[in-house]
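As a starting point, one isolated chain is supplied in structure tokens, in the form predicted on its own.
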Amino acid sequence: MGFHIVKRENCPWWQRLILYVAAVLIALGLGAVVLLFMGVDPIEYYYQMFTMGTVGNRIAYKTFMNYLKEFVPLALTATALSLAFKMRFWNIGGEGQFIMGSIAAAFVVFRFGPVLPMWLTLVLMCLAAMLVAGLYGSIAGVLKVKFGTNETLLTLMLNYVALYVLNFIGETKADWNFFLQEQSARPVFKNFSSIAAFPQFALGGKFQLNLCVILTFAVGALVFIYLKYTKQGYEVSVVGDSLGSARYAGMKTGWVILRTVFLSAALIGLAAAFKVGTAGVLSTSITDDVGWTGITVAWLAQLYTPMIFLVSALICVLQHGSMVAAATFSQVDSSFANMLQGAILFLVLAADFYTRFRLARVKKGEKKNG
């Protein structure tokens, strides 16, 4: 007798949910073991992490506002990446597209912000970031369609090109470089929050909701509708399932790939504009690794848009909460969240594999005949 992997016919949704929840709990359990070895009470640590130190905190509203600043670019970037991933175009270039979008947004502020109304400057920031990031991402799309290049390798290399461009801007004092403070002896990025900043709305007390949060949920809803209820979204799914079938059905697969890659990168540029317009300054660490984390989020959520927002919220709690907990438990580094994130990803993918496939016992002779 032997074993081989066969596809499951059907896995109920409730069984999938139980397996995914169990995977997360097991990851937290592994993290608890690590904390115990470090001499830290895991219950107290997780309490501090998941509450983000807001319980009994008089300035808890600031913690939640900072949390939303991390949530917006991550959720939007992961949503954008899922567009390309659904088409099986492996866009690993989120970091580079985010950087190029950030530079374009900052360029608009410094060049046009002083002479234009703030609302128009913000609109132009978003449009410029989307256009530049979209075109930058389309480089890999064009080469894929024309020459069949490997988009994974190409988008990965383009990340470093964008990073070097940003580092060059941030380290070069020159007359042309209006991104830096003129009066500073060393290179320092200029703050432009007084020129252009996304408005905030008071929701009772001192808590203020940034417009970017509302726009991010609106974009998420539009992407969900686009993928599920439009012809273009259907084409993305068909190309992702089988390129040959899409061609046989008469679809212009090259155009579908280029259109989707541009849209994916453009939405990452929009996330960059939101981040820059909220922070009010460009920096060499402007991405906060959302291009990499967004890949994890998209896969954990199975490329399903509503789930992407839920997973983004969880990942941001892990990241933001771990920094808060690290202030209480000095022996635990804030990067503990990265370990938990990796464990959750590995175990959720294992659970997903179990929901799709199973081990079947077969006789060796049957296996050979099959």
Given for the second form:
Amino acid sequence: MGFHIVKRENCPWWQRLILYVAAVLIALGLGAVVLLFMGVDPIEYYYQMFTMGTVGNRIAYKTFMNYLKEFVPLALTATALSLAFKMRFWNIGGEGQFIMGSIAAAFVVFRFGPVLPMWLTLVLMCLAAMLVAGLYGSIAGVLKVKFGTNETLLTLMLNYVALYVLNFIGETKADWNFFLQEQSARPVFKNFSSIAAFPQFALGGKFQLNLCVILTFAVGALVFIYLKYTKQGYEVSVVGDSLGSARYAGMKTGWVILRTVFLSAALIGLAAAFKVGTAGVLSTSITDDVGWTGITVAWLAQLYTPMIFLVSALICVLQHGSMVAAATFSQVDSSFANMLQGAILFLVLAADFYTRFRLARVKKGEKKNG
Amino acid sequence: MKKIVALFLAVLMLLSFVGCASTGTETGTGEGGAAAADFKVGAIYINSKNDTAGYTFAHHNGIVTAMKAMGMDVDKQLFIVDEVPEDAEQVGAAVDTLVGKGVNIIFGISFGYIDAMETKAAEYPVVIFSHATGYKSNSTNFNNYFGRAYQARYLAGIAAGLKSLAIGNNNVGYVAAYGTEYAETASGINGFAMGVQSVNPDAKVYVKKLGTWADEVNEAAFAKELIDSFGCGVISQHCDSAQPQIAAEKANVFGCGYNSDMTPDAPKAHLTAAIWHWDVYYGTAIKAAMECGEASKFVEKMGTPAYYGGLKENFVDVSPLSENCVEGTDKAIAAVRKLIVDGEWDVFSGVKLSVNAQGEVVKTDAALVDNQGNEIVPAGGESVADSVITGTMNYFVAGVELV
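Mind pulling up the form predicted together with its partner chain next to the form predicted on its own we just looked at?
The next block holds the full complex; its first chain is the one shown before.
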């Protein structure tokens, strides 16, 4: 008597939905148990978390603006990563590409911002960030195509190279270093929000919608179309599914890989430009871990662009809401959000397993197919 | 494609709805002074509020102690956003969250919050902003605070100096986060070295710098190197963990800790530690915030936009002397403490102290000279300005060597 795993032929969408929702609920339930142990009322905590403390809050509009500031880089980075993942190119280097993009964006602002009109500065900022991040990501792409190196390790290690470059810029007071404030005795990054900032539109009341939000949705739509309806998008999935078939079909696989990796990294650079152009200052925590969280989001959404936007929106509620909830309950610190996120990812991936396979009893006398 | 458009429209609709919903007046209590029972304190921490040692712990402990002493309910009146990196966006979001909770005063404990605190203080004039270790402020609702740790370090230096005399070893080691790059570390090293020299004029202080505020592995390794290669008999420190003291104990030498009493960590080595009583400032600030009527009068109520308390205010101190200290250390320290508390003398002046274990203090006019031979303060001159000690002290005094 035992179980064995059987491939599931087809799993209707409603069954999948039930499985995923159940996974999230179980994760929240596990979180609730932990909260109970800490002496916190889970219902009150989750209420604060899911409403992000906006109920009865006189500056709720600020919460939504802050929320969108987290959402934009995450959604865009996850979308960008999904491009590479679709091709089975494991780009773990989102952090590094984001950092390189933000340095390039800040460079453009400091060098050209004061003499150019603001719209031109913003455009140049985006282009520079995309180019630099794209090229930085391409290092691993070129080495993979030329020498068959492992891109997971390379992109991972390049994250730290980028981080230390940023730390070096942030800690080195010198005449050449125009990234820092001149008058401060300690090294502090210089603010440039007066030189370049993305425009915001008032949407009634005090809420201001940043142009980056609209652009992010536009880029998301373009990526969706690119992957689904263009020849290049088709090539990406063929190379991902089977390199051999792609070659047999006459695709220039090396070129497809390079092109896609560049595009993926460049879009992360664009996310960095959006972030820098909204924050108006660099920091050594500029990425806010989107390069890592983006990987989680891309997988939770199964690389499907509209789902990536939805999952990003939910993960941001989790992150921002956890900060708000943790502010109220002295026992819980903000790392509870990380734990919950981990539990959700783990359980959703488990649910994903059940959409593809099922457990079947081994009948007596039946031969096990190993 | 249709789905994306639908999603986009849905989000837009949600947002515009929220935008309309929040057209109320700008936030804040603004109803004049809040009573102790409904006064709300906010805090932004660099590490976890559940830490059990280190910088964030020291501040959290200070805020909680001060609030409890005033009869406030920490569970209901204290709001904390922790693990906030030095990033303007994230600090800004933390401030928005706390203001949304209706706090009256926000403490930010990390230096890098400086610009975000300044911007937000202007944005929310009805909330008080108080920033540790910074130098920015305004004349209404934004101040900064720090302490004269160099005074406590001078006293610890006396304990170290007496020990160095007793063991007949003039070499003293110092594991520092940074050297002359930060006035905070430079003034601490100088204050300590001058304390050592007040009892042992022949002593030399060898400094090794980590290049970061906390690095447990190197904190231990650097202490060991100071002991092994430079023959140091006493190890002082300006870094987060007790590793240098533990290294000193392993090598059978002595040490002076920092931030907390490290005698339990190294019972056979530790002499005394320069420590902070953060609750002294937090109590003062919260009281002033409650009494000043409205946020814009906070700085006026505090009397200064830059609180800089020392031994006199009991804001800094040395931890209880351990049994490892030389006999008479308490008398020597008490004598110098009295001079500082009474305002008769301060560390970085043109007057040098000569102290012994009987508690006798001799004052002599002598120039304050850096280790390159440059005169900083002429003999008999006034003490170096506070702004130099907190901001631009970028030299070591004579007898200090960076190795």
